[in-house]
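The data below hold one chain only, encoded as structure tokens and taken in the form predicted on its own.
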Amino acid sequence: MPNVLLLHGGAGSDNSYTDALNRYANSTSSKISKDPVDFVVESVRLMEDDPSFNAGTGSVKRIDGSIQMDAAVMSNRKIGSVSAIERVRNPVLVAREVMLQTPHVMITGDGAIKFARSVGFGDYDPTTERTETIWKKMVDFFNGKEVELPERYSQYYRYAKIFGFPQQKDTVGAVARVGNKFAAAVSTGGSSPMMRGRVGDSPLPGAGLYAGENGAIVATGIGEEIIKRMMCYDIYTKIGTKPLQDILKEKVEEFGDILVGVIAVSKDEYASYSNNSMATGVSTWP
């Protein structure tokens, strides 16, 4: 089979940029390398780069005005975590060192920074005037009027109308099979209104993503409905029962209408699925 690299751009995200995800996903597999690693981080951090995406630089603020950010590598059961990071440039590159230099799975919050500056990992705001337009929204809505922190997604689609989330992407991600080796990686800014220290699905192995010796899968969505359901790690059971795409539509179907996609490779397969618009990008090579 040939080896595929699959990217998306967050459910909710719309075709418009699908473009620029098969251009991210065909420039990083002209790179020479047998590590499907190196693969779905640099794609990652393509998309990390790209102000349109909610990860990295255009991550969402928090209801604090605090941008913190949430990246996650895995292969093979090897993984490196990044939780609630802040003023990084590229938290999933951040993300990989820690699964490469440390003996540690997840590392958060203020050892997290440290952790990135003691790797070289420079100052950085991620701030862009997108979001901080999103930012204010938000703000004004809560001065306005006398409400309690909502409750974030059984109001989701209220919240969504009043500041236009719809248009905001959410998770980006890519999995890959080079040879008969598996990687994902996801990294994302979170989701808004959130209350700071909020931490998603995305860095949490067997919610957000998962990758072993059969494949590897990456979530998008409401994050707490993602994790509650461990959705990575049973789609990756269920991997040989039943054709792949047919896999993930059953378990996206179990949300009903709350926000869910994923995207997964197999040993001979590929596919992508959302309940939502979700842009997708793919990159196949000998």
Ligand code: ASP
The other form holds:
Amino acid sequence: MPNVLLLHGGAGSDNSYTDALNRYANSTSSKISKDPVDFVVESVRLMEDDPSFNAGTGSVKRIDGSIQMDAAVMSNRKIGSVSAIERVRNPVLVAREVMLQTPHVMITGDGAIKFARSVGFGDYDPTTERTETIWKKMVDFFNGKEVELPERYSQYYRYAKIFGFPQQKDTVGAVARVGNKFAAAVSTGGSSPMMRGRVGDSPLPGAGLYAGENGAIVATGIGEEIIKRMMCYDIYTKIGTKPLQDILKEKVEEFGDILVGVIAVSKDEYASYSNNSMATGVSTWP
Ligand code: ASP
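In place of the form predicted on its own, the structure of the form predicted in complex with the ligand is requested.
Time for the whole complex; same chain goes first.
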């Protein structure tokens, strides 16, 4: 199988993102490198800079109005991760520096911000007009005012169903195989509505992403539910037992109607599966 870079634009994301994702995949894969980490990090960086996505610029606000982001990168036993990081432009680049420059796997909260500044990432406000508007609607929602939510916010997960909160989608992720090496990267503003300090699946190896010598996997959807099922590691352990597409489908079906999606690449296959719409983009090269 040729080398492959596969991207997703979030469980529940609109298929109108497909062109952009294919463009990001193609422009990344035209850069010559033998390290799959370079491909997944660069493509996630491009998606973080695209305000359509809930990652980096355009990340969703928490209930208190703050933006805290999660991101991670993983390759054969190398992991870098940041959680609840604030005021940086590209969380995925900070996650890679955690992997390269520290003895740690994850740095969180104010420690992550301090670390980012110490390695040269400047102050940056990822707020956009869109996320500001969504947040104001959420506040109105909490205050019991009548607001009209667009259709794409009309899905709710368990506790959100009970309280009637609107939900944000459009997290981003990437998996790659280059030669016989694999990597995965992910970045998100989270799954709103969220309390400040909430951390989802995305920065947690085994839950939101996994990469080893047999493949790479990235999940998207309701983080709490993905963590409970250790989604990505569970899929990884099944690689080779049946077609990759079947493994993904079976795992996604365990979630019932809880929003979830996944992308994966193994030595011979790549696949994606979601129980809702999920935009993907792909590039393959010799
Ligand atoms: N999994 C992310 C989270 O729960 C959100 C998403 O993928 O849409 O933080």
